[in-house]
Each structure stands twice: as structure tokens, then as C-alpha cells.
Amino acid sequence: MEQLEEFLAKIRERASAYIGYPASMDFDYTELYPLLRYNLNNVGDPFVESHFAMHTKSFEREVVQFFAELFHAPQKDWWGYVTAGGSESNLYGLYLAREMFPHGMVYYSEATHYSVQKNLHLLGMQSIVIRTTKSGEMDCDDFRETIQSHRHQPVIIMANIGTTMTEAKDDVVLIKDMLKKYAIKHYYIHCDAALAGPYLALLDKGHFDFRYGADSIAVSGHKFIGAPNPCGVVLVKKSNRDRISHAVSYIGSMDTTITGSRNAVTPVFIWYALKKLGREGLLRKAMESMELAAYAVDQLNRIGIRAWKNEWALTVVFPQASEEIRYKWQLASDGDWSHLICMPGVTRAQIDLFVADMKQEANAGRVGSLDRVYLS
């Protein structure tokens, strides 16, 4: 069909300049194409079999177990499922927190993903926004002052393990220490680790997993790992999940997830990538991406563009580029800043072409002011 051919040609062309959003293009799922011939559905709990046989729950369970081990979930007290993406994963974490503490106060930073406000509205939860530092992490001084004013309420923390714009990481260890200092016994910590979670855990950086205080963790499958459609994983403590589960005779399973019918193909995508790469392959991808991000910062600085990145981040931030550059390279921007993200699949050749474009823009005076405060 002519319309489809034109669309595919456009996508191929645009994919060559796709460096502004956190989605890996470095994957090949050709072997899984036969799955698309069947109507598959992972309805119900992934750990409960049912009379409905057209599912991929065995693959889903292996995916969840991989992340349970990666994030040091408590033995025999973990559970999770493959979601439609980070927004659903965050919704699930907040849902469990609300069921545990119906009158709790949610604290999240102003750099938190936009979907969280929507999730809080859907759940009817009270919340307070905390300021961020210049690099994007939660301002712990502001958090300290705020929780002292609301010590009578349980505390629910939405911690960012890689913010949308600067990939800043909230300090979960320091947050938990504050809760202990002020004798706050009722609390729940959910970590939105959509982008950075997998590679920080592989590198043993970040200090955010279940060992350090997390009660639930959200990751995306289409970001660092890579998939042809949005997907994610939410990992929680099974003892907390048990608060919301109930049996459904129609499907012969437990109703423990947000949605009823669930995509049964994406768990196999993630499983396939994890099996094919293993921890060593994923770690190699992480190191290559880290090196490329450092290279991008260096090359932009060499031409006078004051680029910077947070520690252990793939996201490179710089003064806002022109509309033409933002469109060509599909750059996300917020306020005075734009960013690129060195996801697996982004190449040094792409970075060189981008830097060359930025150099032309800078020479023509079309790049944002280079005199702004930035991180060295």
C-alpha cells in the first residue's frame, strides 16, 4: 500500500536523527514475529495459571524474577508484572501506597514525570511538591522542612531515579535517614527508575533498590533495554500486593494488576533481550552509552556549548537549541535547556553530525545564551 510505504520511508529517515528521547533503537526481534499470528492475552496474575491458555505468563515470570534479583528484592516477598509503561508502573506503586496509608501525604519533586500528577488525581491522594536543586534532584532541605510540618500523616515518597530532563537521582538513603530522624514510622517509598534503574543496578550505583529502602520500583522496557512498543515492569513486595488481590472466577485467576487484559507479546520481547544479552551484555551496553555521553559533553564544550550531565547519566543537557535543530534531532526541551540521550543504538557518528549542526547554530547566534549557570 502506497500510504504505508510512504510512512515507513519517513520513519526510517527520522530514526537516523533520533537522539532526544529515552528509547533504545538497538534491538532485533525478528525471531519473535510468529507471535503476531496469535491473539495472546496475559489476563490476570502472572503467577497464577488459569484455564485461559493463550498467554505468555511463564516468560513474564522470568522477566519479573530477573528484576527482583537485580534490585535485591526480599526473598519470598516480591511480586510484579509487565506493564504498558512507566506511567502504569508508577500508578501501581502509588495504588499500593494508598491502600496501606489511605490518609498518607505524597511527596515528589518538581522534576517528577508529568504522569505522576495525573496518577495522584486518579487515586485521590494528597500531595506536596518539593523543590529541586540546579541539577534536578529533590532538595532535601526543603523536604526536611516540609515533613516536619506534616509529621502526623504517613509519608509516601515518589523518588526519581533519573528525572525526565536531567536524569537526576533522588537520594533514597538520605530520605530514609530523615524519616528515621524524625521518628516517622509509617512510610512508603516508590522509586521511578524508568530509564536509569537497570543500568545503575548493573553498575551497582545509585543506592535506591530494596536494600536501601524501596518498597516498589518501576522500570521501562522500551528505554534502556529496547522494544518496538512502550512497556515496563513494576516490582513490589508481595505482602503489600496481597492487600489488593482477589479471585475472579471468569478468568480463573487473581485480579492483582491495573488492567484486565494485558499485552502478552511485550513480556517475550523483554525476556528475549535479557536472555540474549545477559547481565554482561547489558553492562557492556551501559558502559558504551556512558562513554558516548561523556564524549558528547566534551565535543559540545569544545565548540563553546556549555553542556553537562549528572553523574552516571546518559542524558546530556545544554542551552536550548533552535527550533530547527530541535525538530531535526527530535530534542526534548524545558525552559532554557535542551537535552540529548545516548541510548544504546546512538552512535558516535550521530553525535558528530549533531555537534556540527550545533556549531553552525552557535556561529549564527541561534543557540541559547552560553552564559547561564550550569554544572561543570
Contents of the next structure:
There are 2 protein chains.
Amino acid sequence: MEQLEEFLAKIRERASAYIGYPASMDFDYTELYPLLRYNLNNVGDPFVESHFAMHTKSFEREVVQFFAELFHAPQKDWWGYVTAGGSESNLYGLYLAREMFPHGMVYYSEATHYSVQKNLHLLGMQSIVIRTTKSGEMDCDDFRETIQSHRHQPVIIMANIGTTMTEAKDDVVLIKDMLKKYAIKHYYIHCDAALAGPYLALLDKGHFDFRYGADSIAVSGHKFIGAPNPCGVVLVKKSNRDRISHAVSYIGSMDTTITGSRNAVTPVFIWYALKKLGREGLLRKAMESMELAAYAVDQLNRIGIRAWKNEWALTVVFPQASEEIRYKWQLASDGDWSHLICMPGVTRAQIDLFVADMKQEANAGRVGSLDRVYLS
Amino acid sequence: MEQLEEFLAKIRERASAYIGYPASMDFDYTELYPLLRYNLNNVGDPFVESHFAMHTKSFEREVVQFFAELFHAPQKDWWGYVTAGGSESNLYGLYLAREMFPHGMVYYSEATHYSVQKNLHLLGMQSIVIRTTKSGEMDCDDFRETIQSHRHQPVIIMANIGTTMTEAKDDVVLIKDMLKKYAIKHYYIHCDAALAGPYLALLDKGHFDFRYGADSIAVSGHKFIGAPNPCGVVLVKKSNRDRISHAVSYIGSMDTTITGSRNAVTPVFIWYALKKLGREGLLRKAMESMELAAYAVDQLNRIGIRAWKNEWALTVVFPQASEEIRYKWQLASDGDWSHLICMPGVTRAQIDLFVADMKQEANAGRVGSLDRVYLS
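Structure of the form predicted together with a further copy of the same chain, please, following the form predicted on its own?
Expanding to the full complex; the earlier chain stays at the top.
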């Protein structure tokens, strides 16, 4: 089909300059294509089987268990499932928080992914936006002042473990200390670790997991690990989850997931990547990506562009590039800033080509915001 | 990988006796597998492009347009997107209804898919369950009596165009007449046409589309058309949709979908099927499936099992089969009833084998509910 051929040619070309979004293409799931001959469906709870046989729940459970262990979920008190992506994972965490504290106030920083606002509106939850510091993490002074005047309400924290724009991490330990200081007994902490969750946990950095206070964690499958389509995992405490489960006779399964019918191919993609790479392979990828991100900052700085990155981040932030460069390299922008993200699969050669493009532009005086420097 | 080989062998075997769930396996998307090498994402609104290039929105728009035309959506006043399945499509319709009528009362029949209750709880919407007739459609007497005592509230109808268990169709025309009779000006009708939508529309039966009063329609992609994973389409009136859209700077796109990141491979699967088959091919499949369903009813009746089906349905209902048969043929059950569904791909040979199993069981006196006959 001509339309298809043309599309594949276009995608092949555009994939060669894909450094702006957090979606690794460093995968090969060819061995799994035979699955696509069937109409599979992981309907309902991954831990409950039924007469329906066309599912991959055994693989899904292994994926959920991998992340439960990686994030130090409390033994025998965890539960989770593979979602359609970060939005659904966060929606699930917030839904659980609402069920526990229907009159709770949600606090999230202004650098939070836009889908969270949409989720909160969907769920009808009250919320307050907290200021961020320049590098993008929640301003804890602002947070402290704000909860001081809302001590009568349960607190629901939506913490970013890697914001969309600068990959900043909110300080879960500090947040928890403050809740303790103000004697707030009713609280729930959801961590959106969509992007940075896997590598921070592998490197034991960031201090955001269940040991440090998370009640639930959202993580993406298609970002650092990579998949042909968006997917994610949500991990919660089983004891909390039990509050929102309802027995459903039709499917012979507990009705605990947000979506009923669920993609059953994706969990096998993620399972396959985890099996092939193991923790060691994933850690190696993380280290390589970190090095490449540091290299990108260095190369951009060398040509006079004040690029910077947060600690343990793969996201490199720099003054907004021109429309041409943002189009070619598919760069997301926010205000004065653009970013690139050194996902697994991004190569040094790509960074060099990008830096050459930026240099040409800087020489032509077209980088307009070089003076709007953050970390000078 | 051994685990994978074993799984594929199991799935191959179980697929041969897969007649209990509405998920066609009559497809071959091999030509599309090259797409799976990329990390694609139809993030945000399908009708809005951004710098992000790794998407298949042009295909998605064609799919949405196909269904807009099939369901006679008002010219230039329709919008929609490819969802992760029926739950998300229904959630979107109900979300839109809530935004239009925040104090509306939702009415749905007791035969409604369990995910709707979950959606309503998520959205915090008030609802009343309406009785069904024996064959599974909304009891219009009960509906009339109920709205009579709630005339002060806007009415939100969640109509089933093919219930899960008996594939019964709620009468949208009659419902609309009643709303008129009671002078209810503020109402919204969402049609869950997940299963039966495509073939009813092709056959011009059911009278549920935009011409007859639907404000939004949910339809599944993986059911009648078939796909390796659940997917769906939601179609709404664009003028209604505009009420819930918010501009989002990060992605340079309008934030109008429920999930942010969305599967971009699935829309191409559905596009491919629609292109290959066309309306004619789909209609042919529908007719063949109808004939097979009638054949299944006939064959079961011949051996003394009082099977029946609703008009223009592919779902054949019969007294609950034994645990062995329900396991082998993966039959869903509800109360006294089991069903099989003659999706495209189900063969006469499979029906014959199933009927032989049922006959053996009936001869052994193991079909316990033969006397609980509905249409005798």
C-alpha cells in the first residue's frame, strides 16, 4: 500500500533526528510478533484468572513484580498492573488517594505534567499548585506555607520524580518531614516517576520509593525501556487497593483496574526487555545515557550555549532553539527553554550533528535567548 | 525463549476454541509489523499536529472519519479519537455529558457493562439503574416512571447498542420520544455501540446513530473488526467537545483526549482493515456472521437446548453450560445463562464441535438448566 510505504519512509527519516522526547527506540521485539496474530486482552486484575484464556497475565505479573522489587514495595502488600501509559498510572494513584481521602487537598508543583490537571478535573479533586524552584522542583518553602493554612484537610501529594521539562525531582523525604512537623496524620504520596523511575531506582538515587514514603508510584514502560506504543505500570499498596475493588460476576475477576479491557501485548514487550537486559543491562544503559547527557551539556557549553541538566537527569535544557531546529530535532519547548533527552538509543553522532546545527545558528546570531541563562 | 514458546503453543490451542468473547481473530496485520520498530505515540488531539513527528494521526483521522460517516455524525460538527477500548470511549462520553450537565442524572439499564458503574464512580456522577426486559433491553415503562419523578434534573442516557450478555439494543428513538413527552430540554444520549455498532450501521438497523438522537457513540475496534489488542473509537459532537478542551503549551496541541500519550499502532491496524475490506467487505462479514449465529441457534435447538438470540445479534444465548464446557470454549456466564458470539473468524466447524460437546452433555443429563427457558 502506497500510503503505508510513504509513511514508513517518512518515519524512518524523522526517527534519525529524534532526541527531543523521552521515548527510547533501542529495542527489537521481532521475536514477539507471533503474538500479534491473536486478539489478546488482559481484562481486569492481572492477579486474577478466569475462563478467558487469551491473555498474558503471567508475563504482566512478572513485570509488576520487577518494579515492586525495584521500588522496594512493602512485602506482601503491593499490587499493580500494566497501564496504557503515564496518564492512566497517575489517574489510578490519584483515584486511590481520593477514595481514601475524599476531602483531601492535592498539592502539585507548577512543573507537573499537564495530564495531572486533567486527571484532577476528571476526578473532581480540589488542588493547589505549588511554585517551583528555577531548576524545576517543588519549592518547599511555598509548600510549607501552603499546608500551614490547610491543616484541617488531608494532604495528597503528587510528587514529580523527573518533571517533563527539566527532569527535576521533588524531595519526598523533605515533604514527609514537613507533614510530620505539622502533625498531619492523613496524607497520601503519589510519585510520578514515569521517566526517571527505572534508572534512579537502579542507581539508588532520588529517594522517592516506598521506603521513603511513596504510597503509589507511576512509571512508564515506553520511555527508558522503550516500546512501540505508550505503556506504564502503576504500583500501589494492596491494602489501599482493596478499598476500591468490587467483585464483578461477568468476567469472574475483581474489578480493580481503571480500564476493563487492557493491552496484553505490551506487558510481554516490557517483560522481554527486562528478561533480555536484566538489572545489569538496564543499569549499563542508564550509565551510558547519563554520560551522553553530560557530553551534550559539555558540547553545547563549548559553543557558548548555556545548556545545563539536573543531577542524575538525562534531560539537557538550553535556551529555546529556532523553529527550524525545533522542527528538525523534534524539540519540546516551554517558555524560554528547549530540551533534548538522551534516551537509550540516542547516539553521540546524533548529538554532534545537533550541536553542529546549533553552532551554525549561534554563529548566524539566531539563538535569541542566549542571554537568558539559568546556570551561569 | 522457552517461556514464550510454551505460551504461544498454549494460545494457539486455546484460540481454536474461542467462541465465547466478542473479539475477532479474522485479521492479518503482518504488513504493518515494520511500524513496531519505532516508538510511536498519537499524543493529544488527532486533528492537531505538533513538532512531534512519530505519530500516525493521518491514519487515525481517516478511521474517525469512517465511523463519523457510518454513524451519520452531523457534518462539520463531529470529533473523535481512537481510544484504548470501550471503557475509555464510554468514559469520554460520560465525561462530556457531566461537563455539560454537572447535576445531571445518569440512567442506564441493569444489563449495562460493569465498567460503566466504575466510570460513573470515577466521575462522581449520580445514577439510577433501570430494569431490563427478559431479552436484555431497557424497560421503557420503568424508565418512564423513573424520569417522571426526576423531571427537575437533566437526563443523561447511557444506551446499550448490544448489551454484553444478550446483545440487546436499547430503543433510542423511544427514549427520545419520552424525553420530549415530559418536556425535558436538557439531556444527553451516549450510545455504547462497542460490539454491534459497526454491523448494525452497515445493515442500517438498530436506529441508534446521530440521526436518531445520539450525542456520542462508543465503538470497539478489536471486536467486530479485530486487532491484537483492545481499542475503540469515541465520536462526539465537536461543539460539545470544545467545552472541555484546554490549550496546553507543552505539547503544542489541544488537550482534548482522556489519555495523553496514546497508542499509534492500533489506529493503523483499524485503518488497514477498513481499507482492505471497505464497507462491502465488512458488510459481507456481518452477513456471514449473522448466518452463522442463526445456524448455531438452530443446531442447539435441534438437540433440545433452548438457545435464542436477539434480532440482528451475533450473540447466541443458552442455559448455562457445565464448568468443563465453559472452560474449554471460554464461555462467559451470567446467572442462568451462557453465550457464544459468532464473530468473524468463528467457523461452522467450530460451532459443530461445540454443539457435539453440548449434545454429549445433554445426553449425560448434565445440562442442568434446560428447563429455565426464555424463548420457548
